[in-house]
Structures are given as C-alpha cells and as structure tokens.
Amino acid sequence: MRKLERKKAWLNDIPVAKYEQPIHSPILEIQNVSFGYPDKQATLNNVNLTIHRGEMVSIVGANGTGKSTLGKLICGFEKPISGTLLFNGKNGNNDSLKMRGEQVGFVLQNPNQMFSKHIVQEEVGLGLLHKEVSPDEVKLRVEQTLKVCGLYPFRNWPISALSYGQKKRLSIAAILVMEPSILLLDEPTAGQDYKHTTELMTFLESLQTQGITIILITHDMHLMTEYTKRAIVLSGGQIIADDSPAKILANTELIERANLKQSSLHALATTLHITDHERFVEKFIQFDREVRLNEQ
C-alpha cells in the first residue's frame, strides 16, 4: 500500500506539461504536398505541416515512410509534384538550391561527408567565399560562429585531429555561419555514445534559444522524448500524428501502425499497474530532463 501511495504521489507532485501551439509566426508551411519518384508509388501523399520559428521538432517513422524525402523537399533537393512549400509566407517551390540554402541548412548524418578543407576555420569560412562578403566580415563571422560552437580554440587545427563530436559541431558551424533560419539534421546522434549525444543536443538546445528553428529527422525515440516537445509521425507517406512525445509513446495503436519501437516506459507503466500511461511517460520525461540539467 505504501509503495502504491508513493507511486501516486510521484505522479501527482510534478505538473504535467501540455504541448501548446507556439505563439511565434510560422516559418515553414507545407500545404497539400505530394511527391513520388518516376515509375514508383508516391512517397508522400497530401502532407500538411506547419513549423514555427524557434521550435525544435522531431520527424519520426520507420524506414521507407517518407522522412528523408520530406527532408529533401524542405532543403530543395527535390520539388513537389503538387502542393506548396511556404517559407515565411512566401512560395518556395521554384527556389534555386542557392536560395533555399540561405533559409535551410542541412546537416548530414556523417560529418566527414561535409568537409572540403583541411583546417577548421577554412572549412567554416568556405561558404562565405562564394558570397559578396568582405574579408573582414568573413573573419568576424567565422570567429563568432566558432565561439558559439565551442571550436574557437581549435580554429587552426587540422579537421582530422578533431573528435567525432567536434566534427559534428564543425559541420553545424559551417552551416550556421551562413545564417540560415532553419537547421535540418538527419539522424544527428547516429553512432554517438550517450556523452557525445548529450553534448550535441545541449548545443542544439542553446541554438534554439537564439531563435533558430531545428528539425530532427530520426528514428531514435529517446531523442524525440528527451529533447523535443513536438513530434511528427510519418507512415506510408502521410502524417498520422502531430503531438507531444508523451502522448505518442502512450498510444500503442499508433506505435504499431507507424512500426515504431515501443518505449520501455510503456512496459514499466504496465508492470506498475499504472493506467494513465500518457501521464506516466510525461512525468518520467520531465524527471529525466531535470536530472540531466542538474548534472550539467
């Protein structure tokens, strides 16, 4: 009985955070967008999605559900067959890659695939050399970006001497210096241990506080629950859920439909005879975040 009372007390002593629509203006609106490769079944079907300035959002789903294709459309690597992509209210369907790159910075899963130079500061400044930016401005922006990314002490280092986590930050720095309003990352923590994952995601959270919109394409349920307040679930080329991670993870029917990995929190709630799974998952997420923040 005492265990049951303590369990109920724990569930009730922390206010449950509810997902609320951001008050900031939309930065990206995807309206009735469909896409398919030639001679293949449509990859995306009538997708509608609005992302607001300063959000950190996760797009999740099993392999082949359209996550990467949606990312390519957002970055301008592909163009929709039908529908419209609006950036700050303006139709971006006919944007060139250069124009789209000024709005959306795409970070590849493997940072080593993004480097063209050998020295850290040369890599960060490379993109600015193709724009009408004065040498003094280039130097200033490169130094500022390296400081934001915690890489300024290594500015003269060869890239090969950096750790994997530092290389990941360098790949982000090379995009941040171009001052995009949206960062889109494909499986940002793939191949990284807990320590490097925490370092990278804490860094991304700091960028979010500066007003940068961050979109994470991932299948990592822990990443979704720990760092984002909103998750978009794709299945069969359609959005089947757009809600808080806790609500998504507590919905077993949705998890099965999207072929996502069932959270161990659901099994734990069942073992503890907790019927309100959504509340339990939300409580656990909040508790886990508090522990992480206290450890920093």
Given for the second form:
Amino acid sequence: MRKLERKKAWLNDIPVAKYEQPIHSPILEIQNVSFGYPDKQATLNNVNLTIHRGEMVSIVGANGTGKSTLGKLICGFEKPISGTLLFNGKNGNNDSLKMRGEQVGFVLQNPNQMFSKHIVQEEVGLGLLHKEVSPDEVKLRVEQTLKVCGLYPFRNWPISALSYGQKKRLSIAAILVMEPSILLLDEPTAGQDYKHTTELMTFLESLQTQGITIILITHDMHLMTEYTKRAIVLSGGQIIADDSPAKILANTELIERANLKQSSLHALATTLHITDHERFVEKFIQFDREVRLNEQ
Amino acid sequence: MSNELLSFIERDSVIHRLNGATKLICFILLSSAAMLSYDTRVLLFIVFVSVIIFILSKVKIREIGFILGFILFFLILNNIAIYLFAPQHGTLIYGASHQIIEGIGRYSLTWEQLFYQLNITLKYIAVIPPALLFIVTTHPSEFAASLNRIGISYRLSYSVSIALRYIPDIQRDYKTIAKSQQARGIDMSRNEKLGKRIKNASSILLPLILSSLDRIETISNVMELRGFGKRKKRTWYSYRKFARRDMIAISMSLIIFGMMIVFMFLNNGRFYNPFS
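Can you switch from the form predicted alone and show the form predicted in complex with the partner chain instead?
And the full complex, kicking off with our chain again.
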C-alpha cells in the first residue's frame, strides 16, 4: 500500500504543462456537408467542423465511420452532395483537384501509391516541375525539404531501396515541397514501430510550429492523446465529439458509442485505482516526453 | 467507390443464375461463331441473340457505358484503318465492283467495301454483349469452382478468379493514385492538352504496377500460409451444380455454332456474297 502512495505522490510531482490554445483564424470550415455514393446509405451526414490555422487535429473513429471519406472531401478527391467547404473563408466546392492540392496536401496511407519516379529527389521535385517554378528554385526547395524530412543523404537513392518509414517520410516530403497550408495524413503511423512513429510525429510537430495545419486521420488512440490537443470523433457519418483527447477517452459512454478502443494508459489507471484518468494520462505523456527529450 | 468498370454486378436474372462454366462455354461458342463467319445473315442472328441475352441479364447500359464507349471508339478506329489500308478489299473478296463515289487512286468507295466493313462492325456488335456479360454476371469465386468442375486444374481456375476479383481493386487503386497525382499538380483533367494528359496519365502506371506487385506478393504469401496447393483436390465454397437451364443454354449456343458451320458450307466459304 505504501508503494502505491509513493507512486501517487510521485505522480503529483510531475508538473503539467499549462497549455493554452492560441486562437487563430479558421483555415477550413466545413458547413452542413453530406456525402454518399449513389444507391447507398449516406457515409457522411450533415457534418460541421472548423479547423484553425496551425492546429494539429486528429479525426478518429472505428472502421467505416466516414473518417476517410471526410479526408477525401477535404482534399477534393470527392465532392460533397450538399454543404460547403470554406478554405480561408472562400468557397472551395468548385475547385479542381489541382487548385485544392495547392491548399491541402494529402498523404495517402500507402506511400507506394504516391511515387511515380525512380530517384528520391526526382520524386520530390515532380510536383514543382509542373508548376513552372525555375529549375534553380526547384533544386533549392527540394534540397530544403529533403533536409527537413531527414532524407537529404538519400537524395540520389532509388525509391525502392528505402525502408517503409523512409518512404512514408518521402511521401510527406513530396507533398510538403508544394507548401500546402493544410497537411492531411491518413493513418500516418500504420505499420510502423514505436521508434519510427515517434520520429515521424516529432517531425510533424516541428512542422506544426512552423504554422502548418495538420489533420491526422487515425484509429490509434495513443497517437491521438499524445500528439494532438483536439480530436474529432466520428460515428455513423456524424461528429459525435469534438474535444481534447483526454476528455474523450475519459468518457466511457462516448467510447462505447463510437466503438473506440481505450488506450492502455486508461487500463493502467484503472488498475492503479486512479480515479482522475485525464490527469494521469496527461502526466504520463508529459513524463514520457521529458524522458525522450533527455535521451536525445 | 462507385461504378467500377468490368466488375461483378449483383442482380437476380436468368443469366446470373447460369453456371459460370456454362457462361464461359456459351461465350466461347458464340464469339467463335461470330469471329469465323462473315455471313451477314448469321451475324445478324447472333446480334439479335446477343441483344436478347443482354435484356435478360437486367444489366443496364449505363453500368457498362464507359467500356462500351471505349470499344466503340476502337470499332471506329478499326473501320477507318481498314479503309485506309485496304480500300478495295471488299472488291477482292466479292469479285465485283459497284462504285458509289469515285475517289483518288484506289480510294473509290464501293458497295462491296461498305458491305465488307458492315460485316466487321456486326462482328463487334455480336461479340460485345456476351463478352461483357460474361465478366459482369459471373461471380469470380463461382467461376473458379465451375472451371475446376469441367476439368481445369484448380490452381489455374483460382488464378483466373483472382484476376477477375482484382479488377475492381486495381481500378480503385488507379483512381486513388490518379487523384493524388492530380493534387500534386499533375493535371489529367480536360484543362490540359491531350498530349500532355496522356503523358501525365502514363506516370500513374509505375505506382500502379508497384502497388499491384505488392499485392501479388501479399496474396501469394497469404495463400501459401493457408496451405493452398498442398493437396491435389479442394472443395469449393461457391460451387453451383449444372442445372437444366445450363444444358439449354449450352445446346442453344451449340445450335448457333452449328448453324454457322452449315452456312459456311452453303456459301462455299466464310463470306456470303450478294453481289454475284
């Protein structure tokens, strides 16, 4: 029992970083958007959502709840049946894919679906070459982006020689070089181990500090809690929650309704008889980050 | 994603209820009859039968519209090419020359040439419905089971069925890849010039091939893990017995094929000659 007390005391000692969400102008407003394929049940029903500049938001939900569809609507792969999407206050419903691509960069789940060149730097420069940017500037921007993504040493490598994690970063680089203001990632860490996940997410956080808005589509609850301050829960084609991840995970009823899986941290809190799950999770993550920072 | 091309369209119709192997046999019989014969009467009859089959299948033209347009485009291309390279082929075949319009050099338009090309067009029209219907009304797994039943090794049957099964998947991949490339500024929409569009579209092929190769590897590993190919025989989940309607369908196709042979003897060759 003393042991448990000690643990609790130790837990209380960890300072929780006071975080205040800076209020920025909305970059994307989704208004009353519905979507469905013909002759089938609607996949999205009257969705309303505002995303602010510089936010990192996760969209979560079980399979088939419409999170990927929402992603496709945001990046213009599909057009809504009704409702509007506003980008910086302007109606984007009639944008061509190319125009939308300049605002929203979509990183597909499978990086192999994105590459059409053999060499790493050619792939990154591909989009720019089609934008009539001068060759010197293309070279400069490609090199900068490759450095940011930690792929500069591999710039002359064939893409097929890269590891999955490196390919993933390359697919992000290929999008990033186009300088979109919103970066949308579909299951960014699927199929990657802890080390690579951490690496990738730290990288995304650094992008966020540079002012890029990041939207993650995921069903990884830990990813959501650890890296995003705001999560949107989809269920049955509707947004059923829009809150901080800790609050969402603390709400058992919500979790059940959305068919989400509680992260193991919550299970741990239950085993330790800690009632305030939210604070426990927050503190755990804080501590975890410090340890990681010290290691680096 | 909606409306995939050339994938199984679920519906309840006589054609859907036919055994997969029956459909294959009928398709082979009908199409070889249409391929071999140049007899307008036989071709018209096969076209007639094809149209009836199509109506029976309850498949809507809208559902196969794109692929139909694609084939029609090739039909026109084929006709133009025939006329360009062999404008007097009809005269050669039918041994007569009834000119309609006099042209430069050998490019005079004759009734014989028109008739010959009409027959070619009829061949296309006769073969298209059975070919398309065979693909869209046969469930891949059921087809594999039937193929195996008529004596083809199950490994082969299975690969055919997997090939059919992945048509929609590859199309979905293609769409996703195309869209992600377009979002990166590689324009494939109508705003771009045709030449550039084709060049841009070809850049999709590499990722498409790569992701398909990935898939092949995954599938073959998964199948091996499940012990595929270990035994000489296997059972089929979606096997359908040969029913009376299958026998009727095959006999009807055989009759049409036989009719084509009979007409071949009557005409002393593959051509029906109304000009002599």
